[in-house]
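Next up: just one chain, as structure tokens, the form predicted on its own.
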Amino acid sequence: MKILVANIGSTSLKWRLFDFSNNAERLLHKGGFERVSDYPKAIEDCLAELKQANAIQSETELSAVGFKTVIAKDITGCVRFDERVLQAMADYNGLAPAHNPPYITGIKLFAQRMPGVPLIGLFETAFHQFAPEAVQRYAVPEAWRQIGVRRWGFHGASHKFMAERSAELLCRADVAERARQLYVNHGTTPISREPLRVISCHLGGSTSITGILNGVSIGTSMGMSPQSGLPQNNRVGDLDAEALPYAVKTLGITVEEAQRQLTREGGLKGLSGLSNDIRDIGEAALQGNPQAKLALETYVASARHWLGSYFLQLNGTDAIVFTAGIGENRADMRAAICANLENLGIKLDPVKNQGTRAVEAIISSADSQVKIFVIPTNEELVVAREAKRFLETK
């Protein structure tokens, strides 16, 4: 059985074609394009290149293209998709308005090159759909609540990544294959031995935080959009309600150019005033600019907060996950993260953060009681593995 999983970006087309013959896995073959103008060239010259490596002789020998989609009305959880679907992600459209509609896009040319090929999508929302209803819930009207208004959290395929794979480290068997079956089983695969609790610290230009029980999510930074949790990018993160008005109002502009200045030109990049990039940023603090310090700091600060939010709902923890951009390559924002927490057990080994970049390893001193993990993410296995689950179990 052969999955290829396509990473579609507005401008962008990525994608890993994964065999899973003879009870294996094995990744054939992965390649992308950036600035793309023509998408079904782009398509095109995907299958091009797949044939060309020999990873596929036609397009038929796809079982399944996978999408790593984000939100949809009413819909979470591994979907094959048809038109009733695609509505839904456009009905959502303004919630993940950089994803969304290229998704939407992507996936329609996708059916149009390959009708016989089964497109199955997994919703980032999908892992938290388990999370007590507690922290899905905002404290807004029912009519509010009926159409949607609550917390759905994002980075589902590398939560569940991480869950897996931390699991499989501190040799827990049983919590392994229990987050590998979470969408079978809803998290009610029974554990052989104490609860494990891990903090998966998703680090990049898009960022979430997760507390994990026994492999299933019990809530997470993200809220109702991207745009929410810690500051990103060039996303605002968590906003007080009255913010948006009080602006609108004051400036004097409309609630959609707020919008464009939240999501555009806030998080690292409206605290540095310089970049969204958070190399530019570490560049420049390292340079003595202020702002650039200010807005590691405060980085670092929403981080610390989340990881504390975790740690008190789990009763402490087990082990701290580092993935993603910067969380697999950032050994100064580790170090500032886990700074002074070691009468809370946490305590990184200097030699070892500082070597570690885009590597699995472990990065706890001995004597922590904590591990601390750094885990490079594989959102497209997960996505890959599911859709594999979806045809045999449909």
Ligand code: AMP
The other form holds:
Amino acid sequence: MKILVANIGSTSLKWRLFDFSNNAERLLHKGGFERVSDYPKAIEDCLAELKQANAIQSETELSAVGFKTVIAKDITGCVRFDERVLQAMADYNGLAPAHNPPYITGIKLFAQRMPGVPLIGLFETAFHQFAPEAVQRYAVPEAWRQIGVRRWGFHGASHKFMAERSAELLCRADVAERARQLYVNHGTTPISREPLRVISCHLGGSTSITGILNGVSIGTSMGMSPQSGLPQNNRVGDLDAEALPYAVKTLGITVEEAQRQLTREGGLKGLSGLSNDIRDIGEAALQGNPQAKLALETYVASARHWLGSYFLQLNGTDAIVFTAGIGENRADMRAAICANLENLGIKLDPVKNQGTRAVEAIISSADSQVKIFVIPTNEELVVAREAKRFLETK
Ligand code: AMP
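Having seen the form predicted on its own, can you show the form predicted together with adenosine monophosphate (AMP)?
Everything in the complex follows now, all chains and molecules, and the chain you saw is the first one.
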């Protein structure tokens, strides 16, 4: 069974092709195009590359195309795309303006190009749907809640991968199995030993931190939109609700312009005044740039805020996991986030930490009560696995 996972951006198309034949999981091909202006041609070129690499002879060999879609009104989990699902995504375009519109366009183009192939989406909100109601709520009037003003949470595929993989690394096959079966039985697979507590730190261009108990999310830093929680690369993260009307009135700008500034010129870019990329900010901080230093410190302070929140809610933690571009590559950020936590049983091994870049590794010291891992994320594999299960069960 071959499943193509297509990652659609407003000007990019990236893909991974998995083969699940003979009970194995094999990555057959991965590739992508940036600066895409002609999307139908990009899809054509993707198929041509797959054929050239002998990964497929024809698109009819694809059992499904999977998509890591973000959010839809009243729909989550793993679903097959039809008009109703696409409309539900369009209804929430305003919550994910950088993601939903290109996905809707891209999925329609895939449907035209390969009408016989099932197109299946795993929504990023899915992993957080079983968190307690109390942490999903904002304290808004009922009418607001009814139109969807609540915490949804995102990066579900990545946090789910961390839930499964960290349980495997901690020799907890029971918890890994619960995480694997999450969308089948809503986190009720029995576990055979004491509870397993994990805090998953997805630190990338887009960042979120999630508390995970026995393979299930108990809450996450992102709320109603990906524009929340920690500062993102150029998105603001959490902001007092009064700040928006105050800035609109005081700066004399429109709501739309304020939103544009908060999504394009906020986050690490806004804080540093330099760049949205932590590599540039790190370099500038090393040269002594005070704004760059402050940007890094603000990011670290926010990460520690959320880490502390889940440490408390989980009554401690067995493991902290770092993933995504910053989490996998930046030993300095991992060290800053874990600094001075020995009293909580959290102790990095500085040598292991420094030597770990984009590979799976344990980076805590031998006497740390809490294991600290780097686990490269594999969101596409999670989407492909769920698409496979969807095909097998529906
Ligand atoms: P992601 O969204 O997971 O691709 O992460 C993107 C962010 O991670 C970028 O903004 C960079 O700041 C950082 N990043 C990605 N790759 C590296 C790398 N090789 N070394 C250091 N930082 C990196």
